[in-house]
Each structure stands twice: as C-alpha cells, then as structure tokens.
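A single chain, nothing else alongside it, follows as structure tokens in the form predicted alone.
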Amino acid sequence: MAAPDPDAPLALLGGLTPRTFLREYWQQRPLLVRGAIPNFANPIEPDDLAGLAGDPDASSRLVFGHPERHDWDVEYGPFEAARFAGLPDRDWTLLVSDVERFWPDGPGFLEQFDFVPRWRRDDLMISYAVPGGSVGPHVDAYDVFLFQAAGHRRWQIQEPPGSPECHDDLPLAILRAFDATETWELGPGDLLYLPPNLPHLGVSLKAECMTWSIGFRAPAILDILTGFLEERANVIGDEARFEDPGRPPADHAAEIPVGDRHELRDALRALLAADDADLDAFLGRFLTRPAGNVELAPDSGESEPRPISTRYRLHPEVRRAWFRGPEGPVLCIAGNDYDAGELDPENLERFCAAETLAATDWQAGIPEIRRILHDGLEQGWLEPDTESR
C-alpha cells in the first residue's frame, strides 16, 4: 500500500501535508491538533481492554499513583478479572502495549501515519484511566502521537527540557523536576504530537479516560553496531584463532611486535570489511528481526513447504520491509533478506501487508519464494493457515 500523498493536507495533522510535518515539526516541536478524526467513536470498550490485559500473549501494566504526592506503584500483567473489581474510584492508569497484534482494525488504524516508514514504528499502546490516573512525569525516547479515544486528558510539557534525572527509589522512571511551561486539555477525537526527549505529564480529568499511544522508536545506533559485529562474529566462529607459524624470535619480551599488531589489525578490518550492499541487507534483517517478546513456534516436524498451493499464515508480529538495492529490489522478513527479483513497488507493498502466503501466488515474481517459505516454518513465523482448508 503506498504511503499518503506527501503533498496533500491530512486531517489528523491539523491540514498540514505530510512533507510540511516531517519538515517543521518531526524530532522538533509539538504539535496540537484539534479534531485530528471527526466524528471519532471508540471501538474499544474499557471490558475489552480489560480483558486483553488477561491475556498472557500481552503487555499489561497498572500504575497507581499521583504527581502532587510521588506514591508510585506499578503492577505487571496479566490480570485476574477480580484485580479489576477491587480498584479505588482514582489515580490509577491501565496500559496494554502491543495492541495492534489483538485488534484486527488496529493495522488500519496506524495505516493514517504510514507517511512514515513503518520500520521506525513500535507499537499502539491503549491506556485507560480513571480521575487522576497518571505515569508521572517522565521522557519517551522516541517520537509519539497521543490521540484522545474517549474522556479527556490533560497534557503538560517542559521546554526547554531541563534535567532528565530520575527518582531512583520509584518503581518507574519519574522525572525529579518538572515544570510545565504548557498545558493542553484534550477530549475525543484530539491528537497531540510529541518528539523525543521532551519532559510531559498526562493526567486523567474523568472517568474513562482513554488515550492511545502510537509510538515510533528509533533504533541505537550502539544496538545496530552491536548486532553487525555479532553477526559478523557467527560467521568467524569461536574456532577461528590468530595463527603464527615460523614466527621469528622476539627481541623485547614484553613488546607487541609490528608484525603481530599488523596480522591482527588485517583480522579485524577483514571482519569489519563490508560495501554498501552489504551493509544494507543486515540493515534489513535487523529492522525486521522479531521484537523480544514475540514468541515464534518452529515447525517441530517438516520444515519443508507443502504442495506448491498450500497456503501459510504469518506471525501477526513478523516484520517486513524492502529497499532497492543495486541489482535490484531486497525483500526483507524477520531477520532474513531475500532477492526480490523484479517485483515494482505496489507488489512489494502487497507482500509486505499479506496476513498469508502461497508459493502460487508470487512464483512467477519473487525467485526465492520456496525458501521464505522453508525459513518460515522453519523458524516458526509461518503456519499452515488451517482457515483456507
């Protein structure tokens, strides 16, 4: 699916176009957007979110507490329903995580901000609360859009940012200091736009207060290193040793010779040795590697694909992206990267939005299919999709 129009002015962006946003505000400055969805009514009951907090395939959390008086508390899901029936009237927030995974329209509904890339988007995370439900003040290290479902929160900033010390006797990571500089109150249908780093407090007003999260994180570039010299790493081995036949005797014991310095420097710029192309492909498998708390099922039995039509079923949390790379397109999917063959951009849209696979439906376009498919079952992020049966 393409991306919207860069050019023409978006509602949920309070009329600016996508190319205006990126440019004034993304990674700079809020922005406020009244009615960003008319007519908004929640899909969401609080039950519902309830009872997905019940369920151990999600992340759930409860925070009590309130901002004038620092008793912080927080407890860890899943939750028993009677957790529920035995709370106070106040000052205590519900957050599910992840919610898009469990809401078949939640993949839709993020489709609105597709103007930026999706592998820099994390997750819809659904919190609800009652008058005085709060996380404290805190920072987000990543960029996210706060929209107002139902009930009204009010929201305040810091600018400049100030300190980012933390309390370090709280259970969560609460700012010691913080001075609002704005305030904003927002009700159904209001979106508010956040960058990273910069110091906010939200505070439920009434009752059923529901605000979702849509949160882009931005990888470290310490954790992107890592992960390359790893990789890297698996392919030496921890056999490969530094080797020194007919050496010649050492002059100073305690030296490091020339020779020895210049084998070993030889070593490590062959291990870090990589050109564009390669670069880009462990780019790909690591934007697109499963996320620490999708649990995959490898195939316990045959790992080899089925007949030619049979068709499988991704993981809800499988990462898919692409890029063009110089012998043309690259599929990339949970941490494996694949020739693409010829496959335009709308196609490469299509693969990567499919819930389900066959080998019929892109032999003729993607060489490596069968091999998807045996990467998949054999790494548990494809299923035999038993629906289709």
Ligand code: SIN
The other form holds:
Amino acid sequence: MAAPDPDAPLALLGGLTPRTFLREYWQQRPLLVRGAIPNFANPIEPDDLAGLAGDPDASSRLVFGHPERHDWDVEYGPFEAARFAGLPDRDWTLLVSDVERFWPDGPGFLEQFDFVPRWRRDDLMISYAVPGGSVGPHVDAYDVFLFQAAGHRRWQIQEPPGSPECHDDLPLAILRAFDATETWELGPGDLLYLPPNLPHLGVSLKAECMTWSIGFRAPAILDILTGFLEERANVIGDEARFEDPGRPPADHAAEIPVGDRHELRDALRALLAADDADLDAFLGRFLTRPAGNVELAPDSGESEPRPISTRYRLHPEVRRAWFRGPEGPVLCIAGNDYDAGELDPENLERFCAAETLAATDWQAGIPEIRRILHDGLEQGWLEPDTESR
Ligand code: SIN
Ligand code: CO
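Next block: the form predicted together with ligand SIN, after the form predicted alone:
Full complex below, order starting with the chain above.
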C-alpha cells in the first residue's frame, strides 16, 4: 500500500499536507481539526464496544471518577453484559484497546494515517463515556490522534507541560497538578492530535461520547539495546567461559593483568561487532516482535505435510515490515527476517497487507517463502485458512 501523497492536502489534517504536518506539528505541538472526517458514519455502536469488552481476547477497562472529586477507580475486563446494566448515569468510561484486531474495517480506517510508517503505530483504542466520564488529567508517552466518533468531549491541555509527577495512591496515572491552558469542545468528526508527554484531560459532555484514539509507539532506546544484547547472549549461551592455558605468572596478586584484559576486551568487541546490515536486520526483527499481549498458538508439529497450494491465515496482530538491505529487500515478520529476493515495493507492501498467503502466491518472488511458512506455523502466527477450503 503506497503511503498518502506527502504533498496533497488532507482534510484529516485540516488541509495540511502530510509533509507540513510532520514538519510543524508531529512530536511538537497539538493540532485541532474540525470536520476531519466529514460525513463520518460511526460504525461501532456503544453496544458493539460493550460486546467487545466481553471478549477475553480484548483488553478493556472501566474507569470511574471525576476530576473535581478525584475519586478514581479502575476495573479490568472482560466484562459480562450485566456489569454495564448496573452502572451509574455519570462519570465512567469504558475503554477497549487494539480494536483494529477485531473490527475487519479497522486496518482500512487506519490507512489514513499511513503517512507515518506502520511500525510506529500502536493501536486503535475506543472509549465510550457517559456524561462526566474521563480518565483524569494525564500524559501519554506517545503521539495520539483523538477522533470524536460520536457525542461531545471537552478536551483541555496544559502547554507548556508542568511537572509530570502523578499521584502515588491511585490505581491510574493521574497528574498531581493540571492547569489547563487551552480548552476545546470536540463534536462528531473532529480530531485532536497531541504530541507525547503533553498533559491532557478529556471529559465527556453528553451521553454516547465515543472517542477513538489512534495511538503510536516509540521504542525506548534502552529496550532496543536490551533486545540486541539478549540476541547476542542467546548466540553465545552460558557455556563459553574465559580460559587461560599457558598463563604467565602474576606480577602483583591484586592486579588484573593486561593480558587478561586484552583477551576479554577482544571477546567483548567480537560479540558486540555489528555492521549496518546486521543492525538493520536486528532492528527489523526487534520492531516486528509480537506485542506482549498477543497470544500465538504454535502448531503442534504433528500435521501431515500440506500441499503447496495450502492457504494460511496470518494472525491479525502479526507485525510485518520491510527495508532495503545492501543485497536487496528484507522482509521482517513477527521478529524474523527473510530475504525478499527482488520483490518491488508494491509487492512488498502487498505482502505486508495480505490477510492470507500461500506458497504458490509468492514462490516466484520470495526465495524464503517456505521458511516463512514453516516459521509462521511453528511460532503460531500462521494457521491453515479454513475459509479457503
Ligand atoms: C479517552 O478516550 O477517554 C482517553 C483517551 C486519552 O486521553 O488518551
Ligand atoms: Co491520553
């Protein structure tokens, strides 16, 4: 899927081009867009969201409380339908994360945001709030687009941000101090972009307030480093050990001799050595690792060999990406990297968006298609597609 034209004005961005938005707002300052998606017909009703909140595979929570009373509480799903019948008329919010996994049109909706590459995107979270419902004043570590799908919400921000300190006696991360510097009321079709770490508070004004949060992710550099070191540590295992046959006698008993330091320095350098291609392949694997809450069901490995035309379905949350390596494109899927032969960007994008795949679709283009199928079944991000039989 080609990304939107970077120089074509988008209604979604209030008439800005993706290039201008990314240069002037992204990661820097908020942008309010009135009528970002004109004639938006809300496809997910409150009852649909409540149904999803009952699914044990979905991640949902109910947040109770009001910023003026400061009486915050949270319950985690899945929720039985009866739970909603007993709720008060005011001051609660139901939030469901990763909705794109369960809503077949979700990936299509999110394509509108493809001017930022997909690896940076996290999920679509949808909230439903009764009047007064809010999750309190807080900061998010990531960029977010807050789209008002139904009803009205008052959004307030504090710019520049004050202290990020949160109350330590609450089940939610609520800022100790929040002094709004800007207030907007959003109605259906309006959109608010917020950069990371900007204090904000959204309070539902009327019944049926539904807000869609298109959230992004940005890996912590420490996590990237840890991931890299983990990979290297797995390669050496815990058997390799310092050895010193033929050691010369020590000059001073408490000194770490230069010869020992030399040997260990060389060993460490050899373990950490990585050229651009090694680092890119690692980054591709790291950035496509399945999210922590994704449950994969690996194949038992007992099945009969399947015909080459067998069609497989990809787990809806499997992360796929590609990059241009020194020897041609590299495909990264669920923490693995594969030689993608001479596939052109159009076909690489097609592969990364496909819901199902068969060896016969790709054997002419992807030399490692068999390994992809094997790994996918073994690791649980592919399963035979029962619908195509
Ligand atoms: C909400 O939808 O109520 C909360 C979204 C947010 O503030 O991040
Ligand atoms: Co937020």
